[in-house]
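The form predicted on its own is given below as one chain in structure tokens.
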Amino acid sequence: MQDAVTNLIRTYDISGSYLDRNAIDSLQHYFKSGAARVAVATAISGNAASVVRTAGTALFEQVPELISPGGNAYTTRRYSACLRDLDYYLRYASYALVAGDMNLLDERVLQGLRETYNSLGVPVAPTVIGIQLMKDQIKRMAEESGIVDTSFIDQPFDYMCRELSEISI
């Protein structure tokens, strides 16, 4: 697993050169947002369980065949399965969140996904909406707690989606 930083510098030490002007740039921003980075962390930490609740319940308010009779999140089992992976995304988004950095995502999140859902027939564009609305309301909680630049909470949960939406299924 890697950071901003750590990523940053492997890519400088491959090419063998030094920090330049871009480098300097692209840490600064990084170092700058840190407080709030780690701020948005620890309100995800303490409102997961929220979060993920709210954004289900918007999720099968908006595809409600979801958990109609024959939907992919019908039974309490594929209800609760369907929570439980909207839990795991966000967790790992707060994570990216911190480090700066998506490679994360892609080792421990986005890798192999494709396969699974191909097998379990599930879809992907509720699970993209998922994570959207669960996006929006960090992004919300972020403002309300007087950040103001809120644009680094985009990076991961986008990242995310636009990796799934290639899921062809």
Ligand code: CYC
Given for the second form:
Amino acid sequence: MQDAVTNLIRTYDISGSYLDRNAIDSLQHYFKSGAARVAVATAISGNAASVVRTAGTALFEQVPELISPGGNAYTTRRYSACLRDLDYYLRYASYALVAGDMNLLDERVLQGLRETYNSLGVPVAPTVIGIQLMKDQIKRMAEESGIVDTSFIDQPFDYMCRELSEISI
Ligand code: CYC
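Condition change, the form predicted on its own to the form predicted together with ligand CYC:
In what comes next, the whole complex appears, and the chain from above leads the way.
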């Protein structure tokens, strides 16, 4: 598992280089956003249950077939599996926000996930909608708490959506 700092040091260590201007810029950028990253992670921890519930409700309103007979989230077992998955995405997004690096998402969430979803018929497009609905809520909470530039919040949510959908950028 890597974070923004260990990842950068690893890269420089491989070539035996001292940290140069680029490295310093990127470290300063990371540290400058540090307080905001921690504040957002704290807000996520304190509101996770409500964020997941709200995103789930909105998702099932938007795609009601999911919870109708034949839908992938039909039956209480699968309904809860779906909310549990949203909770996984939110929790790992909060870790990745603090780490400033997406490596832990690959390692802990995304490896083999698309294959699992395919084999269980879990539809990716609505999953992506669910992740985006959580992102929107977190960004709104951050703005309300006075964080001006909330663009760093997009990163882990969009990363998971992109990897799940296998859309290359
Ligand atoms: C199932 N979701 C699963 C399974 C895994 C994950 C491994 C199969 C095993 C199980 O049922 O527990 C996902 N597991 C994860 C992730 C991690 C992990 C991400 C990383 C920490 O350990 N169905 C829908 C919605 C969507 C959904 C669109 C919710 C947004 O229609 C999710 N995932 C869903 C459902 C199942 C599932 C319904 C159960 C499918 C089944 O058993 O038929």
